[in-house]
Structures are given as C-alpha cells and as structure tokens.
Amino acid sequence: MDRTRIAFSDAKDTAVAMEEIKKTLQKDGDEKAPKLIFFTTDYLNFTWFSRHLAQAFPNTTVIGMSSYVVLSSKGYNPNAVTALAIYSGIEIASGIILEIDRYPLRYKETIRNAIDKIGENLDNTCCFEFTTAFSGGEELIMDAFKITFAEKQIPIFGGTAGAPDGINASFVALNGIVYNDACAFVIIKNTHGKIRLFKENMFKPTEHIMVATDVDCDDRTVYEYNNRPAAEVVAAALGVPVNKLFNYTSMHPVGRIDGDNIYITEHNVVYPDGQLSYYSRIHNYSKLVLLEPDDPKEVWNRTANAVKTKVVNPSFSIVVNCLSRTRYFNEQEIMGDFVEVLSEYGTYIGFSGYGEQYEYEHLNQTMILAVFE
C-alpha cells in the first residue's frame, strides 16, 4: 500500500469524476481506509463532491476547500476534482472554526482539543488551515492559532478558499459538511520525517520605502504614507498620474518589511480622495516596500533548489498558489511550466485562492509550499 495517493478527474459528469477518484483512493479495496483526504475542487461542485466523498470515506477525516484552479501532480484544470489521501505515517486532528469575521478565538478551545489529540510531542507537526473568502477575518484567525498556541511553536500554513471570477462566495468542508464562513483545519503530526515550510515571492524590492502614517487596520485601509496621501505616494514612486494608478497596482504591490522577511500585501482599490485598500492588513507605522515583478522562472529554480537543499527525500507536498500568480501565469501561458516545476516537489496537490498564510500572516500572491518528508 503506496503512503499516499493523488486522485484527478476533469470528467464533466459529477458521478463519473467520483467513480474515478474512488477507484484510485480504494484501488486496494477497503481494508485500510486513509486516515486524512484532502480535497479540494471548483466552486460549483464543491457541496456535492463534499458530500459524496465523506459518504464513501465514513472512517476517513475528509476536508476541503473550493479553488479557483485545481492543482495536483495528475493535472491541473478550473473545473476539476482532486485528492489526496494519506494512509500512514501521520497523526491528525481536526476542526471548524465559526464567527471568522467578529471573534473566532471564541474557539479557542476547539484548537485546544486537537493539540491534546495529537499528544505532547508536536515535533514535525503543522497545522494546515483554510478559510472562506470576503469576510476579511483571516488576520482574526491568525490571532486565534497564535494565542491558542502560545509556546507550541507549531508551524502554520494554507490558504484562503477560491471561487470564479464574478462570484463573491467561497466554501470549506469538514466531513460532509459544508461552511461558506468558516475555517476549516487539521493539525498533522508527520511520522515519517521532517515538514518544510516554504514562500516563494516573486516580486522583488524597488528603492521605495514608504511608512503607512495612517491606517485603518479592520477595514484594510492606508490613508496615507509618509503623511501624504497613499495614492500620491505610490503613483509618483510609478511615475504615473494618480488617476491611472490602478492599472499598474497588480504588477507592483506593497512588501510588509519584518526583519529578512517581505510578507506581500496586494492593491484592492484605489479611492478618488488618494486611499489605497488592500486584502491584507498593514499596520500604523509600519515600514513597507513597493514592489516590481521579478522573473518567474527564476524565482521557481531559487525555491527548487532551496527544497532540494532542505528536503532529501520528499514524500509529498501541499501547495497554496494564489490566484492573481495564477492569473497571472495564465495571461502569460507560462501555467504549465509552474506545474511542471511543481512536480519536483513529489506527489502534489494544490489549490488557488484569495489569499495565504503562513507563520501567523495574511498575505497575497504568493505561493506557499508545504513539503513531507
């Protein structure tokens, strides 16, 4: 019995792409059912292939989340199914959290009772989290993971659910049970190695620093940088007037200084009066960079090497890729070269969406990579 299987169908017929999933998933029959199913799957599907699945695994902890593109080592596809089942050599626990906009610490102690599952040795462990889409509580979220696990020191990572452009709705599911404000998660312990957490970014510094002087933090909002309004700032560090601003934001947005790290924040709109809004949270005071595209292929090779140098022997890998890189990627047909690059990762599975965290943080168009050894 191989430790993990990719399961892939594109089939238009719900009922023929679940047939073929199952047949890869039970290829052995039933004697040993996965102990964590990881799927995920376009907007429109999402309820039923949820429901299907936790119906043919009923002993198997199933999670999921809807994405823009589908991503996994037997293809790539917007409307597709994908899975991935784990058989051995992982320890897991699982939850749901409610409330994500307003006060999701309210459940704390349902992150509490997973850690006890997992026991009092959380080395190799990771939680792997995702959460609906435009509710703006992911910055909450964080907060809840990070005081819920105060000295744990357990590394997290995942990502914001998708959906199709024009659609404001997303989904997470948990055992057949679908939420569309919600974060769903799995705490998993690796018994067979290591966890590698990486971020690739494949934007690069320019020479403007600006400090955010006045912000509103909830509703992700800069008034201004450098005490001037955010739009002026940003449009003269472009060289463009104020009013064709946000027809270059994509293509530059800003890069959240901390420390050796550059945690990307992507434009939203560009407001007449000069604010800017942004999907992810900035700070009063905080030092910022603007940001100009860099080239991807090399940006790929950086981190194919980075996880060659960390990881000798991958077993699998999870990736969040969001979905301006892989808009992005599309426009400039390049797509297929990243999911090839993606295969040196081992087994893969992966989804697109509105966001991605990753070390307690919100942040935007950026991929994050989880590799198993």
Second form
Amino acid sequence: MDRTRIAFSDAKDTAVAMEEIKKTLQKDGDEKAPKLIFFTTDYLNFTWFSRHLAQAFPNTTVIGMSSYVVLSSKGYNPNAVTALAIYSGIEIASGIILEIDRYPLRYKETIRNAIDKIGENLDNTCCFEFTTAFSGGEELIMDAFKITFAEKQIPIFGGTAGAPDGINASFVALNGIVYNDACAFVIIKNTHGKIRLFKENMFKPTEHIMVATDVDCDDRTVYEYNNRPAAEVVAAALGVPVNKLFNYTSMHPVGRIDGDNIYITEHNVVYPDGQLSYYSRIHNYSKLVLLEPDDPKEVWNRTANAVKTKVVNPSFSIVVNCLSRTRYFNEQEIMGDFVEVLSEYGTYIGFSGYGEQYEYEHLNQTMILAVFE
Amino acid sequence: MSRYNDGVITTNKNCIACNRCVASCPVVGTNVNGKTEGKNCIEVSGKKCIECGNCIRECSHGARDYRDDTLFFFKDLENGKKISVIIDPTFYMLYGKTAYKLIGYLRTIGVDKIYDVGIGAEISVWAHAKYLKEYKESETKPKAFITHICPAVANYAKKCNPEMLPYIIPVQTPAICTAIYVRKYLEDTNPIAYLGPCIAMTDETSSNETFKSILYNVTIAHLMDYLREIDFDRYYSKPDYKCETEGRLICSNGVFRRMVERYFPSTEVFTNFDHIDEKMIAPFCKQKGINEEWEQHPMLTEISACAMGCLMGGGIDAPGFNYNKVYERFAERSHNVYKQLEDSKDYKERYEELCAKFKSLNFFDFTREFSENYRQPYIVPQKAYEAIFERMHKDTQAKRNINCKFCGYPTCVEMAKAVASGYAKMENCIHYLNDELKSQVYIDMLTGLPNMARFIPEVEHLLSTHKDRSYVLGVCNINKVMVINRLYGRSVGDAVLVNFANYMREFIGDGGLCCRLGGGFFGFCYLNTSEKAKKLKETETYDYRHLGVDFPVTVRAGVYKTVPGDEVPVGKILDYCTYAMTKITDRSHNDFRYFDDAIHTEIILDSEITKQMKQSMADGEFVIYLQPQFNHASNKLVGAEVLSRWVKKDGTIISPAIFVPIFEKNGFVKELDRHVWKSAFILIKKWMDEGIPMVPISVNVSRMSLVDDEIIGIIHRFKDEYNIDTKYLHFEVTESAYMADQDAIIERVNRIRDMGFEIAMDDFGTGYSSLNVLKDMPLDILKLDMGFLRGDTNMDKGTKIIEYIIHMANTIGLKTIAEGVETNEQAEFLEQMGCDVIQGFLYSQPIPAAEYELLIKSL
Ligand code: SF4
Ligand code: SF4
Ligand code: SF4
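Next up, the form predicted together with its partner chain, please; the one we just looked at was the form predicted alone.
Full assembly next; the chain just shown is listed first.
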C-alpha cells in the first residue's frame, strides 16, 4: 500500500481540478482516508480548494498555504493545485495561531496541546507551520514556538504564504478554515524513520562584512552599518550610487552570520535618508555579510549530494522555495532544471512564498527541504 | 527628523541623556536613545509609552514635555464656543480658595457649566461595587478586581501586560463617569473639558472606549502656565455642581478603595498601590505564571500610576506644589467628610442606600471595554547578547553582572537586550566608556586600527585557538609616504593611510586581524586561503587619485606562513616579516617577499654579528686594509682606499660585504667609521713621523655618520690630536648619502672640506644623481663604479655613459678615480677617456697596512 500519494492539476476549471485531485488521493476499495494532506494552490483559488478538500476528506487533517508558484513532483505552474496525502507512518497534531503580528505567544496552550497529543517521545518529530505574509510576525511566531517547546526544541520548518505580484494578502488554511492572518501548524512524528531538514542558499558571501550599528529591531529597519548610513555602506560595497541601490538589492541580500551558518535576510525598502528595511529582523551589532549569487546548478548539486549522503531511503519530501528564488529562476529560465533536481528527493510537494522558517529563524531567499525516511 | 517623540510625552532639547527616565519608566523600550541637534538624548516611543508621567517627575533637567488640549480649549473659547468644564478634586486640593478665583476667571472667558469630578467618583464607586457584587465569573471571563480609576494603569495593561486586562473592572474612570453623567443625565450638550492633573487623559479622551465624552484634556500645569499673567483676585465663582462628599477626596491614593470597601464585609481584603511595577502586578494575574498558587486575589485592588495618586499627577504645576499646604487641606476635608459619614449601619444597608441614590442611572452607561495593543517582545538570541557583550568589553561573567544601573537598566543583561533591540546605546554604560577609553590606548587614532601592543596578543590568541590552521602573517609598508606628504601635504598622506587601512580591514575580513605599526607600516594576519593569495598577487598598485595622489601607490610586504602548531612567537614573526620586506627593492608595483630558509639564515647571521660586534671591536678584530690606487699610464701608486676587515681570533675573515650592511642597519657603522678614521689618522701620523713617503689615502663616511653634526667634532678632534697634513687624507661620501636631507649633508661635508680634507663621491653611478647636481656638491674627486662595464649586455651603453661622466667631471674640475677595475681593457679605455687613476683587482686587492707600508716605503 502506498504511504503517500501526490496529486497535481492545472485544469482551469476548479471543479475538474478538484475531481482530479480526489481521484488520485482517494484509494479504490480502501476506505482508509489519508492522515494528513498538505496542499497548495494559487491565491485566487485557495479558499475554494481548501474548503472542498476538507469536505472531500473530512477525517483528514488538511493544511496548506497559498503559493506564488505551485510545485510538486508531478509538475509546476503558478495556477495549479497540488496535494500530498500521507496515509501511514505518521502521528500528527495540528493547530492555529492567531494574532501573529503581535502576540502569537498567547496561543501557547494550542501548541502545548498539540505536543501533548503526540506524546512523550518526540524523536523524529518536526513542526511544520505555514504563516500568512505581510504581518511581519514570523519571528514572533518562531519565538512563541521556541518558548513553548522549551527544552523539547522540536525542529521547526515552515514557510510564509505567497501571492501573485501586486497582491498584498495571502492565505493559510487548516481543515477547510481559511485565514488571512494566522499561522497553521502541524506537528508530525515520522514512525518510519527520520525527518531530515536541509537549507539551500543560492547566494555566497562577498568580502563585505558589515556590523549593524543602529537598528529598529521591531520595525526590521537598519539605520546604520559601521556607523554610517546603511544604504551608503551597501551601495559603496556594491560600487553603485545610492539612488540606484534598489536595482541591486534583490541579488545582494545580506546574511546573518551564526558560526558557519548564514541566514539570508532580504532587503525591502531603500529609504532616501539612508535607512534600509528588511524582510526579517536584524539585531544591533549583529554581523552581516553582503551576498552575491552563487552558481545555482552547483548549489543544487551540493544539496542533492548532502541529501544523498544523509538520507538513505527517502520516502517523500516537502519543499519551501522562496518566491524571490522562483522569480530569479524564471528570469534565468532555469526553473525547469530546478524542478528536475527536486524530483531527486522523491515524491514532493513544494510551496513558494514570502519567507522560510528553519531552526527557529525566519529567513528569505532560501529553499528549505524536509525529507522523510 | 526624530524617529521617536511621536506620542503624548516628548523630550525637548534640555535632555542631557542622564538615563534617569529610563530607570523610572515601567515600560522597557519606551525611552530610546536618539539625537537632538546632534547631541545624544533619550526620546520617547509613543507606541510604547503608557503616559504614566514618571519620567516628568524624575527628570531634573526639565527635558520632558507632554501634549494636551489646553491651547485648543482656549482657542475654542476665544472663538465663542460654549464649553463646560469638569474639575478634578486635585485642583481644589492644590489651590484651596484660589481655585474659586480661577473658576471665576474661566467663567468670564466663556466657560459655561462647571462640575466637580467628585460626582463621577461616586458613580464610579457605585459601578465598581455593583460589578464586584453582581458579576458572575465565567469560563472565559474571570472576575476582575483591579480598579479602573487611572488611565495610565489601563494603558499599561493594554500595551505591556495584556494578561492583566481581564482583571481590570470594566467601568469608566471618575472623570469619564462625570462626563457621561453630565451629558446623558444632566443633558448638558456643551463640549466638555476636563481640568485635572492627568497626562494619560489626553489619549483617554480621544478613545472610542470612553465614547469621546470629553473633548479637551486641560492639565493644571498648562492651564496655570497659560494664565500666568492673569490677576485672579478680581474673580470668584463656585461650580454649578459641587461634590461635598467623599468623592472630593479621591485625588489621593487609597480613598477610592476606602469608598468601595464600605459596601463589603470587613473580612474582605482591599489593597492599594500607588505605582506601576510589573513584579507587583504579576501575582494578581494568574496566567503570568508567577504566582499560580495564589488562588484568591483581593476583593479589590486600587492602582494608580502616580505616587500619592492624582495629587502628584504628571500634569500638576510641580514647582508650585506645597506639600504641607496640600496635606493640611486634605486632612481638614477628610476629617469633615468622614465625620459626616460616621454611622452604625452595616455594609448591606449602606449598599442599599448607594443603589437607591443611583437608581435612576443605567449601570451599563458607565461600563466600558478595553482594547489591547500589546506586542510580544522579541527573544534576543544568545549570539546577539554575546556580540554586544564583546563590544562592551564585558568579557567576564563579573563584568556582565555589574548591574550598577547607571545605564538606566536594572541589569547588564537587560541593557544588552535594549542595545540589541536598538533602544539603548552602549555609550550609556559607564563601565563600557571606561573600558573603551582604556582600549583606546591600543588603538591607532588616525586609522582606528589596533596598534602593535594590541595586535600581538590578539594574533597570539587567534593562532592559539586555531592551532590546526595555517595563517599568513605579514608586515607591509606603503612606499613613498614621505614623498606623498611632501608633495601633497600631510592631510593627503593621512588620507592615504586611512584609505589603505580601510582596504586592509576589508581585505583581511572577518577571521583575521590587522594593525598599524606606525608611519606607513601595517601588520596583518589572515587565514591562509588560495583566494586571498590570489587577490594579494592580483593587486598591482593602489589608485588614490580621488585623494589627489597622481601616481600609483605601492606597498611592499614581508610575509610569513604559519604551519599548524607553529610555536614561533608573533613578535619574532613580525621581525622576520620586516626583514623579508627590506629585501624588496623594486617599488614600482606591489611586491611581497615570503620569509624562507635563505632569509632565516641571513637573520641568524645578522643576529650573530650584532651580538659579537662590540666585543670584537674592543678586542681589535677590526683591522685596517688598504686597496692601492695606480696611475695606469705611469703604473705608479698614487693613493689608496682604507678598508676594514673583520679578522676573528681563529683567523677567519668576515667580508665587509657581509657585516657593513648589518652595521648600517643596527647603527654600528658609526663606530666602525670612527675606528677606521682614527686608524687612518694614526697611520698617516706614523708615516709622517717616520718620514715615509706618502700618497693620499681615503676613508669612507657612511650615511649614518652624516645624519648629525657629531662627525664634525670627531674629525676636528682627530685632526687636532694627530696634527696630520690634511692633503694625505680624503673622505669618501657615497652618492646615496646625499639623498636624504640634502642641504644639511652638504653643509656638513662642506665643513669637513673646510678643514682641508678633500672629498670624494663614492660609488657614483649606483644611485640616481643627475650629473647636473654634481656642480652643487662639495666635491673634489668622483669615484666611478665600474658596474657600467660589467656584464656582457649593454656594454656599449655603459661605455658611453662613462665617457660622458668623465668628460663632465673634467669639465667641472673634478678628479676621477675608477674603482672595481678588473681588466686591462677597462683600464685602457678609462685612460683614453681621461681617467687615469685605477683601483681594483687589476692592480691590487686590499692589503694589510703593514704590506701597504712596504709598498710606500719603496716609492
Ligand atoms: S531624565 Fe531622561 S529626559 Fe530627563 S535629562 Fe535625563 S535622559 Fe533626558
Ligand atoms: S510617561 Fe511613563 S511610560 Fe511614558 S516614557 Fe515616561 S515613564 Fe515611561
Ligand atoms: S555595568 Fe553598564 S550595562 Fe551594567 S548596569 Fe552598569 S551601566 Fe548598565
């Protein structure tokens, strides 16, 4: 019996698409419903699909987020729907966190209940969460999980939902209820093996290291690097005039340095008075390295090799690929190649949105990958 | 434009950043470091401020202002608007009888009706008591027990402690109760102004939760300031609705509690607090988890933000506050009020009476809801703390726990958190400033790089913590810094140093270190990687045209690669690098020389020689040799150059080619010069005394001997002491000796010449002198170096140059001597060109003085 199934449809008619999904995921002559369905679709059809999926699988936990581009081992398309159903080998508990822009910690009981449901043994357990975008609350959510998990420190993996360019809203859903300002999470225990998490940086460090010397952490804003206006410092490092900096920022994010790890933070707005705002928080006196694009194919190979060495028999995977990467791959016309590389990780579902969460950090312009044995 | 100061409380330019407001503020992150007119100050974040007024009371520099509606109030009155005023009991308590004069004046400028807030206080007491008696706790809503009489306390719960909100009794404050009563029950349709001591009322009045029943918050301080020119004595009036009961006392903390307490059995617990303190409030809010065992909270807890209650509100005219007078008034009024209230009724009867008194009022008119605008603070990751502590020089646990509160934060950890979040600056920590000052001793002021004293231990630490890695250590020197200073001025030279230092910082990157050793010398240390090596090689020159330096600037560096487990001390490595660097002579492009075995051997030799030279000199191991000079045409001895040889006791001879460069570096060459000169004087004197025929002999003067006037005194002394005929002694000065400080050198050489000695320029042709300058030099003889004629290539060119030089020298009346002549062919050629004195192996190698003496004796 299959442990997982993946369904994908890019049919224009949502009803037709839903039928295709149902047909793939409902097992003939086997009443056993999936335990968990991960799904994603575009912003416009998200509400419709989440309701219909929940109706079609009333005994299943159905969780998902809207994506910029829908990815799966069966195909990719900005306007499609895909769902990964897991039938066995997992134990799950899910929940919704509200007030994400200011007080997600208020929902610590929800998180605690979910952990309690999984039980004492939290080996091979991971928390997957999907968060709506534009609230600026990802770090608060990570903090809420961190505080609540306390010494249990279950690995965390997740994404900020996506939407087409120009739309400043996004969705997550749990069991048919759609939220535009919430975090939906599911804690999964893999009873068939390990869950391995990977992170892929498409950027490499330049020689330019900067220290944030004046920040408003709450507003994710940096006023000064190295005691000079932030935009001036970045522009000088890139050798471009400050008034043109905006054209270069997306290809030169900054990396928060933590030992050997680099967590990418994407520039948001370049303000005329020299401040720079970001898509994730930056603390005062943290060291940041200016990044530049690496060779994507080489990077993909490195990840593929790491996965091969660490996971002997992958069962299925979950991918969160930043929307900026997706955009860049599209521009470079290498999105097809990227999707091909992903297929090496077995059956997978891919989400694409405004940010990624990994090891309790909120990052940008990164791909994260969870591979289940 | 200021980033903060966007709320009710603001900082003005009087602020001196003393941090007292930080310490007194109950909300972390509200008092934030900013800049006013270029100087540091502490500003207020409107998003976080709860308007408790603590900082206004605390600031002794008059640096805190607040915004209220006093100006609008007077403007609207001027425009003929009819306004009713509700007056807080504080006003009467502060001004006594004068209060009525002020009221009289207000009436004359258009204030319509005037009511005492004491009326609303009684309504608020009734509403609180009613809530406490009648509200049934539910699953989702606990029973509240904290009074709502102070808007700042409610602000605190909304912004900082949302767990507290369900415990605040959801009824309106006395002031709002008054306004609602006046509007709804007394049907006063005028806009209402509240005259009182409360700063937090400004936001409260504009909130939908108070139904905007008050339009103007007029604080007592601003009112009195606005009216300071007015002579109130001419006016008098009483309020339209005056409170003569307990409500007129609620401006003091504890009175409200006492008022409610009367309606409950004496076994119930009633408490009151007159400031906001998270630790104090937390136990009441079970969700906070601080006191989960506390099953039962008091029946009622009164909390006001201001110590003593509203009597010390942030909006009172503090300088005019007379505590004794105010207390007197309060004591007198409470005495009267409580005398009236003395009865033998029990609490139930009293409550019945209270309800009867307010039976016409709808309880729900005086209730409210509380919105919440709390934002969960970020967790500051441990690595952020570490980064900040490191910057603050807090490198030990003790330094991280000084907790002196100078910065305004209760602990160093809290301070680090505030710095990480961008609220505070490290400069607010006195200990940081001290340590920073100390560390400045280790910083090069011009470039901001560490100096050597700091660099060496830091490199030692780096190497010892990464023993398994290979690092590159080096010393480099910017070529021609002196030239840059001379040509473009010192400021440009400094700018080059600063730019180069910045370049070094970037080049070295995060995992390495660099320092300025002094002048144009820098030290560096970085992880040995192929990228760095490539980059080092790739950079040919530095372009500082933007600083006004027209030529490409270059650097020479001596470099040492450590091997894992290297034990050579860093100081020694730097010496090695400096030594290796001095081996680079080409300055047209960046160049570096690795320290290798050959250099190592050289250094060992160098140090051996340096170690032995003084003793050897004392032991007479430096002996005199003379190299004869001959006239090629006549084959006659015409002179000799005095040289020295180091003959060790065991008979080994060390060549001057080895020891002279070392002596030049360590300065011992001056000693050697003196020894040779003295020996020459002694020889000439001896030959003179013995009547031995003589030809002139010449001695060398090193560049170092010419750096000061000492040489003049020494030669003078020898001349006086040995009394020789000066024509027998020539002094040879090398061409390169004239290069530095030319004028002073010429002056000194002239003085030697003035003593009667002839001067020869030695090694002409090895330096950069133009022939033109020769005519300005104090010279008699030009000694040509035969380097021009050595080797196979460019012989033609060489002969041309020699021909030209000899011709030039003869034209300006200089004698010429060719040295280093090895072949007859060369001698023939020189003779043809007009130079007939030859020194070199062709005729004789240097010979001991005794042998030379035999030679001259045969003359
Ligand atoms: S108390 Fe605050 S506002 Fe007043 S001077 Fe000190 S730092 Fe400035
Ligand atoms: S009014 Fe109160 S909350 Fe606001 S800054 Fe001053 S002390 Fe802090
Ligand atoms: S040592 Fe510095 S950081 Fe620590 S409490 Fe004192 S002033 Fe604040």
